[in-house]
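Take a look at this single chain, the form predicted on its own, given in structure tokens.
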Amino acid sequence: MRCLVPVDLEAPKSRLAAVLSPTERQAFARAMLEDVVSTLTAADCQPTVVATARIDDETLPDRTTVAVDDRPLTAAINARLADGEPTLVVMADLPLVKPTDVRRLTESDAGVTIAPGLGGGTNALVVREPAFRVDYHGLSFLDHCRAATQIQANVETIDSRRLATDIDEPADLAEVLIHSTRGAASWLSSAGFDLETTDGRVSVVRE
């Protein structure tokens, strides 16, 4: 099965902007990058890096292969599915997921495979249905849903917290803290990020 990891590291993570300046974001999406490559090629899958920019694979798993595609995620991820091969989409700020949970996905069936996030976006699919096509806007896993019903392809939802946990806004950082101890932790851990706990509530503060 192709699997595919979309990445923009040209101007990745602006949610992030309050507490990593632009260098930063780029080293902490690379960090997270590679933490999911790595779980992807552990769970015998052989990654392609989709970037919108060319990018250094030295430090990628040596059956990683990095294509360019500067078209937005939709457009670029389309023109892929368009050649009817099983295909599995894994977002590349997933640093929690796991080989387990990559198997999840890769063993279902059903024609859409779909790993919703905590916010209703699309953190990963497997795409078994030909005429089935992504769009990554808006509440993405409801339009993903309504998407394979209209061209009768049966849904299955991988219900992984792992999986739902991608890293946007600064509170997310505390579950990387708190759940990893791979790249992208150890890079927030060299970065002086720690947690805190405050009335019974833990977040992440900055040395």
Given for the second form:
2 protein chains.
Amino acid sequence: MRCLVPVDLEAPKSRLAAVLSPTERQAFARAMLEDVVSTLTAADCQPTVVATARIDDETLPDRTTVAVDDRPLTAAINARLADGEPTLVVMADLPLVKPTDVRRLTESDAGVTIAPGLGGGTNALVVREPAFRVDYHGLSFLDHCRAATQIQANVETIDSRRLATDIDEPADLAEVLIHSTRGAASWLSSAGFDLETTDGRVSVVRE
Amino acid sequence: MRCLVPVDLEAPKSRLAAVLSPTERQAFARAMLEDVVSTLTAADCQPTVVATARIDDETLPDRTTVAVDDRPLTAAINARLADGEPTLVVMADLPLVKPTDVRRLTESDAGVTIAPGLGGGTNALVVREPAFRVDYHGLSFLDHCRAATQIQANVETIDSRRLATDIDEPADLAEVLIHSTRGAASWLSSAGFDLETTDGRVSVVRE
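Given the form predicted on its own above, what does the protein look like in the form predicted together with another copy of the chain?
And the full complex, kicking off with our chain again.
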């Protein structure tokens, strides 16, 4: 199965601007990408990173390909879905994902298999139905379900906290420090981030 | 297996005070409790609602028991764990949970099985190890893992978005409207809440 990991490393993660500089956001996004790609290769996928501009591929796992595509996300994915080949699309900001989560996606035989993100996005999906096209935006999970139903494709939803946890905002950084010890978590620790509990709520502080 | 659902319906969900009055918070917490309890009975559990004060049990499913216990959450649960009986504890603010998620918990044979919440809490757990005691607070997931390891109990983590999504803050209400059509979602719709997408982020608005 084709495996795509779209990523923007030029100006990524703008919602983390309050806690990370532009250069730091690039480095953190890169660390998350490497976690995702190495998880995919551990799950026997051969990922193609679909990047908005050229990226250094030296620290990516061996079986990883980089394709540069400066189109918006939806157009870049749909151009590849057009040939009807079964395709797994995994976002690059899911550093908690484990190989077993990837297999839950690839082992589904539904026309469209979706792992929704928190906030109603589509963090990962498998498209087996040749007529299906993506439309990424805020509430894409519900729209993708509707679009699949309209073309009589059956939909399976994957219920995974790890696949649901895309790292977009400062509060999300706590999830990385709680549940991961891999690259993105190490990067945050090296940058001085640590967990803090106040009034029963968990957040991060930076030294 | 014994099944406990601790709940405070006296002054629940203080973090929703910005969008719901005290009376509304009670009604919404009650709607979430009913969703959770009916999911548990559908999964062949016989839940005991451990309430901080007397509650009306008329609209709860038939096989549900109510026990009043005004001790803090941790003490109320540990008093029941003391007899060593295998016990499932499910929080009352998980309106997305489905019977299949409950079975993932009850079918685990680990000494301690934990479904972490977003933010590092413990949203559900199964205790089979008689020596294990709970300690609920902000980062209880990591502490429960450590406590289990200290008594040589093996720990299994359940990776479920639905079990991870406890409804505490206004932003969480969107998850209910996106993923549920049951009691808590109906209550929110009746109260005038609807989904809104702004700048790619999903939130709720109230008419």
